[in-house]
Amino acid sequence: MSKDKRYFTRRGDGSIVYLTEREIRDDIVDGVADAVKRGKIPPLTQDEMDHIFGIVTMPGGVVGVAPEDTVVSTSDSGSSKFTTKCGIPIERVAGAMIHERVLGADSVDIGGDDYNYKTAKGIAKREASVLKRALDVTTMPLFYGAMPDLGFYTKPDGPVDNWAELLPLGKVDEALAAQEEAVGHSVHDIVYVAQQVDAVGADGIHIDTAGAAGDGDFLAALEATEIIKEKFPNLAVSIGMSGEFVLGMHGRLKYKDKRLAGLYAHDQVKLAEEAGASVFGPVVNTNSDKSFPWNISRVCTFMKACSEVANIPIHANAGMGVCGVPMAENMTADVVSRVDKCLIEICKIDGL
């Protein structure tokens, strides 16, 4: 193999770049080292880093895994993506049928266009009726999904003061109290929606982009999960994260005596297990300035650590700007298929 040969790959923003073997291997080592330092987790082995190199440089526009290594897929706002992402006016029930019968999806999330539980609570019975119609004409598991999205509970649209406005005024205690109050509202709304969709036979509920508003947001997801599993034991709960570590917007919030701020995926999944989650969707952020080899080696280091400690299925969030997928509106099959292959073969994930 010529040391001067350059291989087609991409950067974290999706742009094409050609790198030599040495440049790719150096980026892989650096990506692993970054994850080890930040997450305080073990590095990948040399064999695993060599495996990543082989996948990155593998010929072909699309790569795959052996049939026996195929994993299932879940999705967020899946059935409405035709409308919201593609601009194709297809209602959600038809979208679910297309996902099942044309695209071969393993499950679909029937979420509304305004994808948060505060909004969904107000129209929960109508949303449940949409889900029921979809369940009547499909076979695959159907979830209802939305985001906790604590920001929706702040004034003027919500009932609590805005902590982002209170903090610059030095009103720290008031800002902390506002977040804690918002958590309570969010938990109530998530559980209420779960009750409605459980009544029509939903297979599960998806708490998506958990932690987007910080540790209070993640706490709401955990507390809601615990209540849902107690009240509706047959309803699966999937928690999908928003970022690789939990932002300490509050900083003092705990679940089961574990402080939430700063937790990476391998710690997040243990709390999701304790809450009763059925599936956990960890995230690793894509760095747009770095190469794909750097990003995917970093991703695999975090994901392997998460997968090794998990007792529930790990469905890695592999979409725009996360898990090595470039931060670009239109995903390219060459890099996405390599992300999937790395996550399956190296990290032993259960789904995508």
Contents of the next structure:
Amino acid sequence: MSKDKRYFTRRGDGSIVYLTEREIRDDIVDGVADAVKRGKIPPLTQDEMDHIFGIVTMPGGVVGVAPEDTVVSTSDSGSSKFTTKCGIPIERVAGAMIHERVLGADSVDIGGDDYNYKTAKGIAKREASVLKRALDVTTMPLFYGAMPDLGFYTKPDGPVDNWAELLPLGKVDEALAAQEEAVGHSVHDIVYVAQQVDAVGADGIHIDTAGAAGDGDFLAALEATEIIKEKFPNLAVSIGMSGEFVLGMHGRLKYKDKRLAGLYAHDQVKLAEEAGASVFGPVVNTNSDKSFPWNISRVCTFMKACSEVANIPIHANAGMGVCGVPMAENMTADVVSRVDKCLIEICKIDGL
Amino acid sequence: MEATHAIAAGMGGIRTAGDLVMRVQLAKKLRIAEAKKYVAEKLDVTIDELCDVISMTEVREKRGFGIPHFEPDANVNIGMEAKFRIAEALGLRINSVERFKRLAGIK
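The form predicted together with the partner chain is what I want next, because the block you gave corresponds to the form predicted on its own; please supply it.
Let us now look at the entire complex, which starts with that chain.
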């Protein structure tokens, strides 16, 4: 049995694992190689991989960055999570104030429990009213947030045929047309909500988990952003991604002549810039079966490539199951703080 | 998880100047280093001070920018009144401030 020192770390599902230095370094090299292969991007340098090893094996439950390197924060459904995730019966204005005065958030979004724009559109004036009350009593920037969630536009809940049912039947043209029609409905709803929240003085609107239903979903986010910036130029738009690449559910959709299917974060951010977004939230998936060293080195390879080409601030999505954060509901501070330190010190991100 | 982010890597919002840097990112699309530099120059503080709770509490109290932990008296400045001062100090348009002015009849 090997007597090599074993370091405490975790797997992508959050479970504890003890690895030797050799095993950690091998996983870091493999994680980088996987990102290079999939993203067709440059690898991390040896110094950067050594730095990841140092952060992974650093003593202490919580690690951190130097004060001058700290970054700002955005959220998704931030103000409602005390209620939806913790069962604490407070309304969202109080949630926003707690984020500001207790948690030290730099911004937060007011979003409904049913966090999608199709639902928000029907109650947009009332949602804007909640946001207006929060804007009166808070100091930090406030967003309204929700997801495009293109799937909500399919029958029986929505007006469009379900492309996921049409495709297995071989009805390809009908499936493509259904997605294109859904994009139009989604853009209309997002812009309508933007109009309502702009009217009460929102600082921004957050289009969250863009691309969750594939390339049509991402296209809706981009087209809505472009219209919002034209109609409400003082309303900032933040686009947060759903997965590390855009799924080609349609496959032929383009934005400004760029095919959307298969784009990774370093390409997505350029389209977000063209659409007029102020902030982009890149995502890299966490693999539950792999170790934290494998995941975070892979994340940093993708995220560094995104950060290097970005001309707008990027706020890495470091939540459950993405960017090296394990796929677990109750999160542990040791791994989350190590994710933050890697993303800031290696990838030079602008926010979380 | 949000608490961990705040402790390990967050500017800390109105505890320091995180809300101000965030505003500059939104308004001017500046990356984090440039956004911090912009705010630091406007407030005449160093980057170290900008990210420091004690230093920025003094600045925020003096300039009426709002702080998270305050005595409940008539001079407390938080929320809308703080945003009026922030908009002027940073040279930024804050949408809710502009709306407030318009509806209150303030030029």
